[in-house]
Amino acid sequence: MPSIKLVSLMVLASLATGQAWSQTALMKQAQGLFKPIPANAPPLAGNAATPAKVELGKMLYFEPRLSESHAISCNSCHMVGMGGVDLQETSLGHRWQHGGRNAPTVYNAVFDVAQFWDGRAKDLEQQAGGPLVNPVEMDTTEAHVVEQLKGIPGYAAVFAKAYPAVPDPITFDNVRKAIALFEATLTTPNAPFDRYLKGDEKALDANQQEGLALFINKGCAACHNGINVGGGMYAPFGVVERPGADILPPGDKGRFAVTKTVSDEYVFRVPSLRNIALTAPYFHTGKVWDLRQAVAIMGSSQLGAKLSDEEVGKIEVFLGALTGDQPKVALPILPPSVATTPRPKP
């Protein structure tokens, strides 16, 4: 893959000689740097897909009765055909309690080398899991869930089907995976930049182009980069400057939780761009909502440059072109309570 520094030197050697920037050589540092997000979802290590367990990941994605309040579902805080988010600085859960983070889009997700902010669920599987036993979020318990399930008459059969040879299927096992393997259908190929990765110079209007070139000349690319365009590694926030308590609280420490090490105080997942001009407000604080102000706050905090306006408003225009076809989702028709189901719980 070419180093951001040589890309950069071949941006700077072009402006200097008064040439315009070459729209090949630009091509093919973009095809170093990036991938474009292929048509179909990929397969998941350890859990095979099949039509049946992708339909009941996604009844199960929209199924609230696994909340203890039956109101929330996965879908609340990554809501399909809203970006994969809940534009919320951070998502209502159980008793209405706010989370301590913004909601990252699920669009995509299966790219990324982790989930959450943090780092703490290494796939989508142990993803899955977390927000219904967190007594913020959904505030069950895994033997609630299998409880609640089987108290839905309905669920047996389903279950059955995407797990014939299991004489039990319905468990929190299955349910995660089952969750994951329809999340890893939501993605959102066939972007401009896509399109231009796979050889399409027109995809990128000139504008988009010379957005691009900044983005990869500024140095934004040394951490956004990949499929995703992010996602791929953990960074800290404020490499250079750091931004104001609000947007940068001193009580998060981030990945340090996690892991308990002194070097990743403040450190974070890099962010995917892929749609990001769907998924305001940004940061894992959601204190921003302008794109705009988000590219001059990572210019500064993290390169230790001041852009001009033009020049944000440049990149802007790029990060337009990291849109995709959204996911086009056919809301599942859950199976009904019965008297014996177990109640919610407000």
Contents of the next structure:
Protein chains: 2
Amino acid sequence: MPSIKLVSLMVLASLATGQAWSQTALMKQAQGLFKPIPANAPPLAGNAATPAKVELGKMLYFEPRLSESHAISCNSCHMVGMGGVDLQETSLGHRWQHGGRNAPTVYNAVFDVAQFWDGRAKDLEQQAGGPLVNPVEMDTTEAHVVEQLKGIPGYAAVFAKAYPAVPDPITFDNVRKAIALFEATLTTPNAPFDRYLKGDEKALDANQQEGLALFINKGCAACHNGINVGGGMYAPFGVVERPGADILPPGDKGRFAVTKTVSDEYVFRVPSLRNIALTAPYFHTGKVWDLRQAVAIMGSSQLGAKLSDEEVGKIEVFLGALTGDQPKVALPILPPSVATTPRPKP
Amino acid sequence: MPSIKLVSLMVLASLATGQAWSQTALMKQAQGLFKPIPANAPPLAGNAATPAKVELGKMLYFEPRLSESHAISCNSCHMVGMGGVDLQETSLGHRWQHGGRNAPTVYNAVFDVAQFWDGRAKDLEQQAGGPLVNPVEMDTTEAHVVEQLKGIPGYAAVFAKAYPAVPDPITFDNVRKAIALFEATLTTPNAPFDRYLKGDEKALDANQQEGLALFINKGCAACHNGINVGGGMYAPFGVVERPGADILPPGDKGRFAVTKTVSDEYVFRVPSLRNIALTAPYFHTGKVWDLRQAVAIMGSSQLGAKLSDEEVGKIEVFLGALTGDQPKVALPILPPSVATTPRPKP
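Let me have the form predicted together with a further copy of the same chain next, following on from the form predicted on its own.
Let's see the whole complex now, leading with the same chain.
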């Protein structure tokens, strides 16, 4: 069997001459490297979904009263309807403080190997608790989240419906679990690339197929693979050539802060490229706003390859085929505060 | 024909004895003072609605890139799903600055005589432009709104669909018009009080009917009347007795700033009491979080009446019957930024 690289070169060469067999070979190669996004939300381990839990999770996701200021919700930085991101270099949090890294998209996050750029949360449930208590994000405490929700009378029935037969269901743990279940519904199936992976050769046009072949051949798919075209592993940023300090500032050593292992310096979770055309700016610093520039930087920093403008353009066109059906979400109607509800501290 | 006050006293007296004719008299009196919220969005003068315009307006209402920071949208302070407000004393705007007054609800605002606490905008269309260019709110400019939207390629088709046959439809005026049309859909029909006004005596229970009779008899309905149970006229705050400086600070002279007329000092638009149970805190300063306290203050400051705890309680119960069906809104899917899109200045 020829190497991945050789097959890709053959594919590239033959795409130019339009041979059908090569199209089939490219598809088979892609099907070995990537998987389509399933139509339905995947199950979460130890956190069985019910419609009532998902509805509660949606309410909490949009609930600004979970923050100390009552002005910031999960949706403030991971906006449903806007690629699951905030289109900021780094997010604005409590008292207009900036977060340390670019906010990753919530869309398809359920398929990532771990959460945050450094993978410090093992799953959505662990992640959901992080921004709540981060002083530069929502700046509350686990105890106050519970106190706040217990202080909004309408939540009692919503939690009771989500966690029936549980005597005291308003807990921080249940808050995180419900939010994670809602987030797991925020997937974007049916991208052109998904339809292609399912066997529809026409789902990608010739340029997109050439971009896909380049994406595989140049080595991008060595890290960006699987269901999320990324999100499945860790890799050092600047493995071949370090980008400038604006893009990779020396002060943020990535996963090293989690593992304290020298080999994890400047290691980050490989980001998913799903919906990447919707989620500028790029990289953990959010310093790159142009997808073409991001592709070119990846070529030099990760692959030691100087990609031509034409190659970058074709890869960008392929990346556009990773935009799937965006989640359609009806805004939840949140229960009112009453005179005794804990008040914001903006 | 007996005076309003006399009828109310008769109603009050007879409610205690449970006579049916008095219930009918109360309903007739209420029907003369108030109107139910219609099922459908009312038309706007000079701004004919189409589904495409309303959809565009919804997108713009949720569009954070209309603000200088790209972090604040109309919905940040007038939250759909949370009473149309932000539950803050005064709103948090650009760079965490506080607005000057409590954010009024967007729900049913279409029925108000004018917009803002001081009525400085004659309608929703004029209002919509205000926060966009206010330095403590969204801090942009009319020109930049247009530049920003033209810099997001996906909006071209959305504006073209909303304003067909218009050569250059992305204008500040069309932005305001579309937002106003969406806002006009944010009404809350079918409150218990609406059903009562339409003839269903059982829509209000005995306590609520007693509260309604008190509301009329004590004089509240002299200002809080019409479709919005308020919102239809201006009145001085503290007409009988000035509340404390925390609630009515001397520096904010209300409508005087608009008309420069001495008699308009400390005059404000009478707020609608629709959904009032959902929209704490109260008054233009947002200093009062307890609806009962707000009712008591109104009694002393506007009516010179010391309402008993029981009376305040019954009026509060009646006010609860002003909560209608909350708008159900599907979040719009916003078009992506591209490399050339103007970037946020947080």
